[in-house]
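The chain below stands alone and is given as structure tokens, in the form predicted on its own.
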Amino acid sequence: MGDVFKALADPTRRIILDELTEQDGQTLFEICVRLTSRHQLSLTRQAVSQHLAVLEEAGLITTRRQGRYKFHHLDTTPLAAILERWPVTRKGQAP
């Protein structure tokens, strides 16, 4: 779960989970396209797969290849793990 917290610590990773939330099934180039018009994010196409590759790394994405290109997909898996471990309560209510 440690690797589930450090992909999520980083703003950017954050923003291409956005980014998969909206649009999935996205390649490396769409995922480069949307960071730099829609956050003027302007990073390296080796930056982002750095990024997609931790994200993969902590099972937040998959991937799957389509002949020259690689499909990137967002899976919530692990963060329904962490809510069925520390399930969500509100203030005064017991869990």
Contents of the next structure:
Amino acid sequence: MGDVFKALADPTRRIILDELTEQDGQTLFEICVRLTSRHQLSLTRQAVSQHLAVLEEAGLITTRRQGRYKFHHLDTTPLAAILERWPVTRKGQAP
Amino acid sequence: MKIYVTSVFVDDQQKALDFYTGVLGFAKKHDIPMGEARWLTVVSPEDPEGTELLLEPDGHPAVKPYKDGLVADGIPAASFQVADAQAEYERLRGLGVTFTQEPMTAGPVTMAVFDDTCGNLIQIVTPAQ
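Now that we've seen the form predicted on its own, could you pull up the form predicted in complex with its partner chain?
Shown next: the complete complex, the earlier chain at its head.
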């Protein structure tokens, strides 16, 4: 669980997750293009790779090799554990 | 100084010629025997006197690891301009071409990336109107 919080604590990594929410299954190249062209984040490919590794370690993304290509997919399963631990209830709502 | 030829490394020159002319729609410009290989270039029918694309054999031992590394990360070996990236994406998909990146608008361009079947990824780009 600690890994999920650490992974989410970084704004660049949250943007990567946003972009994978919009279009799942992206190559490293596409993720880099999205970060630079849409968010003016000019990171090196190595830096983006490192962010992806942190997200993968936390279980928030999975990588899939299809033939000679490698795609990154969003996996929000680890977030469910947060809601199980601290269920969301609105004010005045019966628990 | 100007760019008169640029190249992509292809695993089979005849297969590459078939794909670059038959599927992509380029026209053959030069086809000159050079020992085991050919000096084989194609041009755009829209610009037959323009930059030639050399379909260069990838036999050198350094080339395959380079190509494989680029393809795994989705990095294009070359980028071509088209009038309408979305329409071209649909046309090529209809011809069985595999895309690793669907058309995406990014700042001033719309772009997509496909597999040229000769070991490279190729980007198509349309500048915003």
